[in-house]
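Let's start with one chain on its own, the form predicted on its own, as structure tokens.
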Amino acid sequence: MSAHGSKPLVVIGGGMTGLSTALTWACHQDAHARPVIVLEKQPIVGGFVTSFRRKGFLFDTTQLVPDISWALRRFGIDLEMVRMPGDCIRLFLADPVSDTTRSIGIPADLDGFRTLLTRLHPEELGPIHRFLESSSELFREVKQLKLEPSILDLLWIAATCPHVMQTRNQTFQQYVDSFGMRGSDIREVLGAFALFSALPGERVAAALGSSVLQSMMRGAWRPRGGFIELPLRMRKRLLELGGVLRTGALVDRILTNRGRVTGVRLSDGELIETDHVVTTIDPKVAMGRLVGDDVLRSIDRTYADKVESMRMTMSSMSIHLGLDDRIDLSSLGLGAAYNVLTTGGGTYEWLFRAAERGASDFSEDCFQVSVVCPSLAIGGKPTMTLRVIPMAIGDWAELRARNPQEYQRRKNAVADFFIERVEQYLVPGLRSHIVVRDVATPATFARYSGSPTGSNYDMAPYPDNFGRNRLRMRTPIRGLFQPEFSHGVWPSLLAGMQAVDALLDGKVLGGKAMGDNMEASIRAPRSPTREAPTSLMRVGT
């Protein structure tokens, strides 16, 4: 047993979900009397939510978040959040034949969004109105769902949540199609919201695609000092409340006895006894390797089969560019929170199919890349991040290990391709302005996170792996919880709260998937104009 003694709660992973779990526990328990200990294998906390510097340039690994003021208030964290200027998404539709680009700005409010869709396809006014009303109702119903529903709860859902019942086995695209909207631009615009799930609209669960749309209508935000500020403030607050956080602590085994968790063993042999463990790492690694497939199967074969068949999302590539002062990013129309350069017409679905085969079908006639310019929101030296999704792990990790020179050549070749596309369609002369370039591949993400697939979007939210169909958070091993269900800061913060709510019998969220007091924070504004709310938000105690 470690010097820390027996711990009431051990959290594996110091990313957003892990920090949220620990903070929620510390906010509802006396963490000095009933401690919580977070074990993070990296030297810093935050997981995929972090920042790094290269030659004076600040780069973020996360590009935006919806309104998370509700979570910051719950935790008592003071953090300055800056609203990204302009539209929430701007689509740039590239035509390789004519070498031209057409853009569509997607505003960050429902009335403006309704106006945009109607302007694009006025003949579809009726279907547009019905879709937006249904989407709002679906989001409202989702917020009423119980995290672990009883038979009576399920009967209540069937009787009072028609939109949830209708869409429970639908993809987002099937949901959209059910309203009869056929306009090509509408399909492009609505498909853009599916990108935040790392799945095409033809694959992602309808409820998630709709929820992303609704939450993005509050705009997109960034911490003033870079995204590293968020996990650092969470770490500081956790320590203030009496929590324990250990970095460089790699868990080698989750220990069980007769179907109950008894502790964890670290890679250096240290044992920490506990009655409760919350694991926030790759579920296949946690259940297959740390628990052991044989152990899990001896307890619940059905759950073990679900783990084995579960699909993780694809990986990605990030190309971070530090630019010189001669470039004027503000004049290039890239002020939206998220810019997407695409050849459109089903490009993402086509590329996704190739990635499922482990291939990459990007070409000059078929490509997609997101472009984010954080410095337009938070100031500082001009920066640009290109995000390429989907990217399969393929042989990236193997190549990095056995042939570093070829690995460098390939990753630079892929980076060059996308930089050239951005230069061709969006930023003339981009390459001449690049001062610093840093490229992360699927192998980078696999090494950093420990996920064999390099997945940085958690479990893939297909309809058969989302909602009631997802891997249960309360595992069949008593005392072991696994709250990872969707990627992104917003759902990760919520997932940590859900785990503690289950541990404390509903004392955090009242047994609901979302708490009642989150209602005001996530309801989309319905003003008659597109005038944005205050661009600077400071959330604190």
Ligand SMILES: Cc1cc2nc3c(=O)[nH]c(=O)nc-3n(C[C@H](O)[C@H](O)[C@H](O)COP(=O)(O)OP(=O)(O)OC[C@H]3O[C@@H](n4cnc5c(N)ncnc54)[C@H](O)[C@@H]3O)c2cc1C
Second form
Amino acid sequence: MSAHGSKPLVVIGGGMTGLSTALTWACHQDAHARPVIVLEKQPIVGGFVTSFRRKGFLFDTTQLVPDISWALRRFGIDLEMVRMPGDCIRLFLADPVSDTTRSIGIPADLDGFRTLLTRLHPEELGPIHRFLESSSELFREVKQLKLEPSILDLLWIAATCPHVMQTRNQTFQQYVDSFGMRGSDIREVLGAFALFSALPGERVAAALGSSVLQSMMRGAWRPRGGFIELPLRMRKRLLELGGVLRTGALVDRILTNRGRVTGVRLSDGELIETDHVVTTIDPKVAMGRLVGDDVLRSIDRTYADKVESMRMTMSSMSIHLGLDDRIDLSSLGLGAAYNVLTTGGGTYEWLFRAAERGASDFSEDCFQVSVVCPSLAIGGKPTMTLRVIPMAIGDWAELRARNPQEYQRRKNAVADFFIERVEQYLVPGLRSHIVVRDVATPATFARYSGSPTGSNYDMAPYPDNFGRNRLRMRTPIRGLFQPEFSHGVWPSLLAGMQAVDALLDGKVLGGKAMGDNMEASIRAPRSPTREAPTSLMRVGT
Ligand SMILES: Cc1cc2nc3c(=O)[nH]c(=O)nc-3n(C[C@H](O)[C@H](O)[C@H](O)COP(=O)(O)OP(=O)(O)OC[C@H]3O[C@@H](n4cnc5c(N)ncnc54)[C@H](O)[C@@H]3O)c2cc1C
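Could you give the coordinates for the form predicted in complex with the named molecule, as opposed to the form predicted on its own above?
Zooming out: every chain and molecule, the one shown earlier first.
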């Protein structure tokens, strides 16, 4: 970004990506001389990363993150993160015929993971070894990639990144299959990582599925005081550095003139002039509605087509349960960071196909639900969160608007179904321990984020929308940036850094997708805080 003057960098959205964008800017610029302003429509920052209280129980929307200490250090933020003890994932394979489960614990370290896979299928020792070596190499190569590669960079990639080249059009499942691993339990175990990629292994780009696996091998973490602590600390730090944060500020238009951005308009009519905007909201809304499809199309038809055809990730349902003190969660084997109760054998892919049609096709014979017990890691009153993934927006939003009573009835019926499954296979008598319950549907997520599909993880990382095939971050409108995939907190923090790196000609990550030294901390000037504190957000209903 060469000429900037005193016009601010405007960031639309105060979630993880928006906060990371603004903080990265303020860490590399004097934010008093070159201001940055975050516009957030909600009364609190954090977006999907938030916490809420019900009758003394603390619940988080988000459930775990890989190690994000590199980002916290870069921002100069001190936040106590608790490493989840035990396995990163525990798979519970339910057999509806015999009414039994068997479990497989997936450890959060590569050596333990290798031991697990070879114990499950000793006859596949060679393929397992080759797969894990390849996956580590792929992760290493991905870190070397340039975000906006030149022709020379592309030639360099072709010559030095064989794993990236080999997997560039593959799904994670095709990648796994290419090693000849056929064992059913191995497929279940590897498929579990796809849950964090927002697509089944049969759909997600190989590089993403593999990167999730590698990053989960560094452990799973939660902030000690609840996930809301993360955005609150980011906000505090941003304000210390001179950044400006406006909550309750809904952007309804991104203004352009002759192919370049000139400002944004808020819903109350206020105009903010700027030459540079980073939008971190649903890209279809930002480009199609805030810029306007006609405007975008008149500038770059191909980009407009890409925005139109690009698919967002699915939504989900969260069932938060506050439990009485009589329950002993620690005795139930649910201490892993993420427990997955599933009927297995392609269940996720089956449910996903139904969700693509806007339907839910779970039954007592085919279901999947993730079970997390945050209080086991961070203490406090016993809590349990059930995550039902995937779930399409379908008619949830319309139903809530048209017939609130029927909406309540249906969401409670779905919640009951999954609570019963957990009771049947994992926690005998669960229902008798429930003191508080709060259910969020795809309509909740759509309303909260402003994404009409209630998408939980931004753009869907199919191979045809990933890597070189993705929607470019530098939009065809000069000065307007749309950070890449925000598949979770870790990638969102990175996406914000990538956006500023593009704005500041490589000053942050050296033009790389991830940057060389994720451990390096950046010293930044201090200045007084300006913004009133906010309370915990209520996100249910
Ligand atoms: C239920 C749930 C559980 C999850 N669990 C995990 C997990 O365990 N681990 C993990 O890593 N990730 C998890 N994720 C995903 C993770 O939370 C997201 O990937 C990440 O928070 C996305 O951050 P973001 O800033 O890109 O988007 P968002 O969080 O959606 O933030 C966008 C912000 O923009 C604001 N906004 C929208 N439109 C406008 C507008 N017109 N004007 C002004 N502001 C606007 C919104 O209010 C919002 O605050 C979960 C997501 C959900 C929904």
